[in-house]
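Presented as structure tokens, the chain that follows is alone, the form predicted alone.
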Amino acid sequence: MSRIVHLGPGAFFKAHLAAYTQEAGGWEITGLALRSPKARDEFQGTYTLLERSEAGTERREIDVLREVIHVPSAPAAAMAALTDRETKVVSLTVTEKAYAPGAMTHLLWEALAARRDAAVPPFTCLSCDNLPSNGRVLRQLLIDEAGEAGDWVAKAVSFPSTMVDRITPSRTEATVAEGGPNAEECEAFRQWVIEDDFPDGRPDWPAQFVTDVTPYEEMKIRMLNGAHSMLAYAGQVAGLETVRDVMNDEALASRVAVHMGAAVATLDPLPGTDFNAYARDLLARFRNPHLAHQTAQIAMDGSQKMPQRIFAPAVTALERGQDLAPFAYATAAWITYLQRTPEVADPRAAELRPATLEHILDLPDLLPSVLQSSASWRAAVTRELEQF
């Protein structure tokens, strides 16, 4: 049977790619845990997926994940899965901070090199993370990792970009009580837009296949993810634990709607897509009373998320002469969160101290230079900080 090997077999993978693959049929998945053995230790074969909507919860049993290998404990088994001729797609949900030279890129290149040497066609590398141009970012990382063989990677290996969307909270005691020890919960809504470039085949996923995913990525990252980050930091500062709690706060819910409107203004038209209807749908999804999506979960790794979710649209707004206030407010909420949170979950946590406006805005490799040098941007953030 054809196989997908997936790096990072956590909750989002189980709610999204695995669910799509189960529906497609004819394929199985092997999971690779790159760091913690938790996913391997929890693996029990079939798991329950609780899909929650405003109307209630639907249970689905997912059995497409056949095994989970902890790479540090069983490197040979992991390499065997990656180099098997039946492995035609290697997918990833490793979060934004993993897209850097390291264990992930080394493992992928080692497997690709072994397949090349054995005259086995390369697998397709499929990123499913919230990263703009995720396929192209991964492609460049693998070209760099391959060194002198970079030209071969560029010519022989496919890296389709994707846009993924399904709100998936962390597992709670309530999740386990309802669905069992290996259950996951998510919203009923889901979306997957994929660049259709799979030379060695793919499942017949019920997804949307396009030639260029970029405009869909920008829509989702700026509208959904951007609003998520803003409300998460504002919610954390206000002591609100979940997204639905924030949406029940009239003032903050209004700011979420304003933020989405500002994000829409930075987007170019996308044929067949009504941005305002998409915004209304997002607001309804955020209000879902049956989904307890923790603001603390969304607030993690802000230094990796803010550049594409908030700063990129802020640059567009600045260039177009549009209102900077919504993006400045999101930035001020983040800075305030950093100031008031003793232990921040962020790979750059130490660098983010002291969390003063000047320090944050001047950190290298964080804000675009156009924002760092903009007096109007600094003034806008300063004004919004006064709201806290």
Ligand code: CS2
Second form
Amino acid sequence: MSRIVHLGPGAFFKAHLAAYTQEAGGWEITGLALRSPKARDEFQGTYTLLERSEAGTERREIDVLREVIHVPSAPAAAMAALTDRETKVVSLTVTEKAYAPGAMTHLLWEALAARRDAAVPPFTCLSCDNLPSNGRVLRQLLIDEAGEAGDWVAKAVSFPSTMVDRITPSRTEATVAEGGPNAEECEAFRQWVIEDDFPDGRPDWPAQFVTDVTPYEEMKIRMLNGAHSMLAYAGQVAGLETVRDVMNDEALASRVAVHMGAAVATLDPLPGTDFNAYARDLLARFRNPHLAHQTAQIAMDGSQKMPQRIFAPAVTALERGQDLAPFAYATAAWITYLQRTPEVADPRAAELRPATLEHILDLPDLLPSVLQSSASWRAAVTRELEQF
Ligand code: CS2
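The form predicted in complex with the named molecule is what I need now, so please give it after the form predicted alone.
Expanding to the full complex; the earlier chain stays at the top.
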């Protein structure tokens, strides 16, 4: 049977790619856990996905995930799965911070090189993380990792970009009580936009196939994820534990709507997509009373999320002479969160201290230089900090 090997077989993968693959039929998945053995330890063959909407909870039994290998404890088994001829797609949900040279890029390049040497066609690399042009980012990392063989990677391997969407809170006691120890829960809504570039085949996923995913990614990252980060920091500072709690706070809920409007203004039109309707749907999804999506979960790894979610649209707003205040507010909320949170979960946590405005705005590889040198941006963030 044709196989997908998936790096990062956590909750989001179980609610999204695995559910789509289950529906497509005809393919199986091997999960590779790169760091924590948790996904291997809790693997039981099948799991229940609880899809929650206003109308109630739908249960789906998922059995396409056939095995989970913990790479550090079983590197040979991981390599065997990656180099097997039936493995035609290698997909990833490894979070933003893994897109740097390291364990992930070594493993993929080692497997691609072994396949090349054995005359096995390369697998398609499918990034499913919330980064703009995620396929192109991964492609460049693999070209760099391959060194002298970079040209071969560029020519022989395909890296379609994707936009993935499904709100997936971390498992709670309620998830376990209803669905069992390895269940996951998510919203009923889901979306997947994929560049259709799979030379060795792919499942017949019920997704949307396009030639360029960039405008969909920009819409989603700036509108959904940008508003998410803003409300997570503002919510954390206000002592609000979940997204729905924030949405029940009238003042904050209207800030969320304002943020989405500001994000829309930075987007180029996308034929067939009504951004205002998308914003209305997002607000309803955030209000979902049946999901307890923790603001602390979204607040994690801010240094890896703020650039594409908040700073990139702020640059567009600056260039277009639009209002900077919503992006400055989100930045001020982040800075205030950093100042008031004793243990910040972020790979750059140490560097983010002291979380003063000057220190944060001047850190290398965080804010784009146009913002760093913009007096109006600094003034806007300073003004918004007074809100807290
Ligand atoms: C969230 C995302 O945790 C976060 O940073 O913004 O995980 C979000 O829930 C998903 O991208 C929704 O598709």
